[in-house]
Amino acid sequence: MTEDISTADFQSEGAVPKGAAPKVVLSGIRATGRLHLGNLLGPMRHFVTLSRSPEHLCYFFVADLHSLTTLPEPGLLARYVPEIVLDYLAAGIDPNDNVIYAQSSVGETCELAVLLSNLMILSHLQRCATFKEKARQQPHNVNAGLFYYPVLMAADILGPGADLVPVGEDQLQHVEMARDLARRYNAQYGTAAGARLVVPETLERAAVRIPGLDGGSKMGKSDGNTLNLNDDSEVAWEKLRVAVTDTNRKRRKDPGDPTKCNIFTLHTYLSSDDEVREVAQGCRSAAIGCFDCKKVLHANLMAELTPFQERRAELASQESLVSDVLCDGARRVRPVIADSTARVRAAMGIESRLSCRTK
């Protein structure tokens, strides 16, 4: 990785008072494509950057139940839930520090979201910005897990009890949601002992915009507009070779707006800062054409991802390495949702019916 990311970086909110209990940290992450530049530059950086902080426990889920919304090719999910524990691996995270875990490993999270969504108010889930843009994209797969995602989000940051959710702009409404659906339980059934839930707060950093190659404000799987973190060198380099620049920069002679070009941008989170400013100076003036700023890019860009490419590979290599991270993230976070579910449970009124189950 080119740079370390501090964690002031992150509101002071989420700061540890020195000699207190470590904040719980929980981030999910859906298992709809292998991970792509945006991903590490933005919050797998971060995540990295979280779990070897000692004020910190973290919680990272493979959110796979979520991925079924938009997602309905067994084969394909099955294939990238593993694919995404090695790039955690890869990129930083130690399992033997974190959790790690899928989410439709623990159960207890599905029965949390049942018991819950009866406090969700409906108009709600009908307001939520996710679900608008997700139905305008798959108008012919308008399915209630859309409508649901809210809830189901909700249980997976309540169950294990989060202080903490790192989320970009495009999740704070799910997590704001999360917080009101807290407070509204705590406020009908928190009097018992016990029974509370904790009220999660966001972490919130500075944004990571990671821009597309297809000149849209943002790389995204579902845009098809990335730079993989598994391309190899040959790959990259087609993509970048076609990327879109400047669309006011029509000939090799003609001066550019780096401001106005998404490949200057990538250099600026991949580049160093004398090429940063040759690279500007000479799109502005024409002295350097489109296609030399994508080489130097491209050069910056491999010296990021090849070690990558190399940890995973090695990680890839070793036999169950996935099976045993993810058996072993959902025996140790399984215990505190269980416990939170079951405290849910009881004040609402269930945990008496819960004998008939084993007879």
Ligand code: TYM
Second form
Amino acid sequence: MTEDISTADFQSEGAVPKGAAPKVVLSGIRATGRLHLGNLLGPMRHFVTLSRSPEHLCYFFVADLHSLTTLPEPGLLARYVPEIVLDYLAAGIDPNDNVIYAQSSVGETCELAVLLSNLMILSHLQRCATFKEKARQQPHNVNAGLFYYPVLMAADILGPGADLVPVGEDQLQHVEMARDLARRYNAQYGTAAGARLVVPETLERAAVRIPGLDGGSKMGKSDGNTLNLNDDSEVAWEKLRVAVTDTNRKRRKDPGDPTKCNIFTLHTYLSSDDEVREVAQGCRSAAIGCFDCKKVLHANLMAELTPFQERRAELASQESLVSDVLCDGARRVRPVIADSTARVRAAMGIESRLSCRTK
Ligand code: TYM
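Alternative state: the form predicted together with tryptophanyl-5'AMP, after the form predicted alone:
Everything in the complex follows now, all chains and molecules, and the chain you saw is the first one.
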């Protein structure tokens, strides 16, 4: 977003073009640290494009409840939630036309998760790759929240009735589980009027895996191999300078293989077609060294990050912007999720006893 956001005039109506049925887009980001280049070059730049199209009604949220599975420190969580909101805004998502909210501000999502958990197959949860990975990463804290993660994520997606879920490659299995859950639910309960759940799709072009600076196949917050969106030029260069390249290229005069180099993969996202061709040829013929190749990448990286960082600093200086955005987002999304939950509850045979509370 390049213009100033006015917090005074959020309008829920603004998200839905009159007379059209927009496709519902939904995605979330956990509040477990500062965002990195993998988040941006994977799904986030597609959030921005989709958020500007009148054919889409977009919901973007901060998955603070999901963050508890790996970040049990209350102080850090409270700090990171606003950071993610600022990142959404600085990336260019306009909160007037899109709904930005915190997962925890809609309690009905948790109710929906409990209802839908009865349709989740236990062995699917046991086979979940992210659960196994997290269990390996934090053997001291293999909690039930990690195991239940795909159920809550399915409720996140199915509650607002998402048609399209742009996520990185690592989240595809979770979305597939949500699709499976929706189908299973529809088969069992979907005959009643208005009871069916939307079976969501993923956005293929967003489902990529941006590799890490350590030579690993995925850039990830917990892997310590990231370029962060708030890294300044110096920090970014220090990280790039020591980043792993084609490990077979031992000396400057050895020809390299760009297909075995994560730095080259980053070039394909950040550099022009001509530059990509030039660094590939230069690497293969040893006309350029890894240092030269990294310098080109660094310049293109900062050309991307500097305007983002400037916008973000300006947004961060607007007092109460984040809380206004989150409150407005919760106000707009909550009736949608509450309605889906009520329909699922009724279809499953649970009568609404809300009136008992007042008796
Ligand atoms: P999180 O916070 O781990 O990641 C946020 C998004 O960034 C993507 N991503 C990547 N994409 C490409 N390359 C990488 N190296 C890379 N690292 C991260 C992730 O795939 C993700 O799209 N479970 C989600 C949060 C969530 C959610 C949802 C998303 C909760 N409920 C419902 C969509 C719909 C997660 O862990 O995001």
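Predicted model only: the values in this text are computed from it and were never measured. Numbering follows the first chain given and starts at 1. Just so we're on the same page, rigid core means the largest C-alpha set that superposes within 1.5 Å between forms.
Peer 1: Given a core-based superposition, decide whether the C-alpha of residue 258 shifts by 2 Å or more between the two forms.
Peer 2: Passes the 2 Å threshold, so yes.
Peer 1: Cα of residue 108 displaced 2 Å or more between the two forms, core superposed?
Peer 2: The answer is no, as the C-alpha of residue 108 shifts between the two forms by less than 2 Å after core alignment.
Peer 1: Against the rigid core, is the Cα displacement of residue 321 between the two forms at least 2 Å?
Peer 2: No; that C-alpha moves by less than 2 Å between the two forms.
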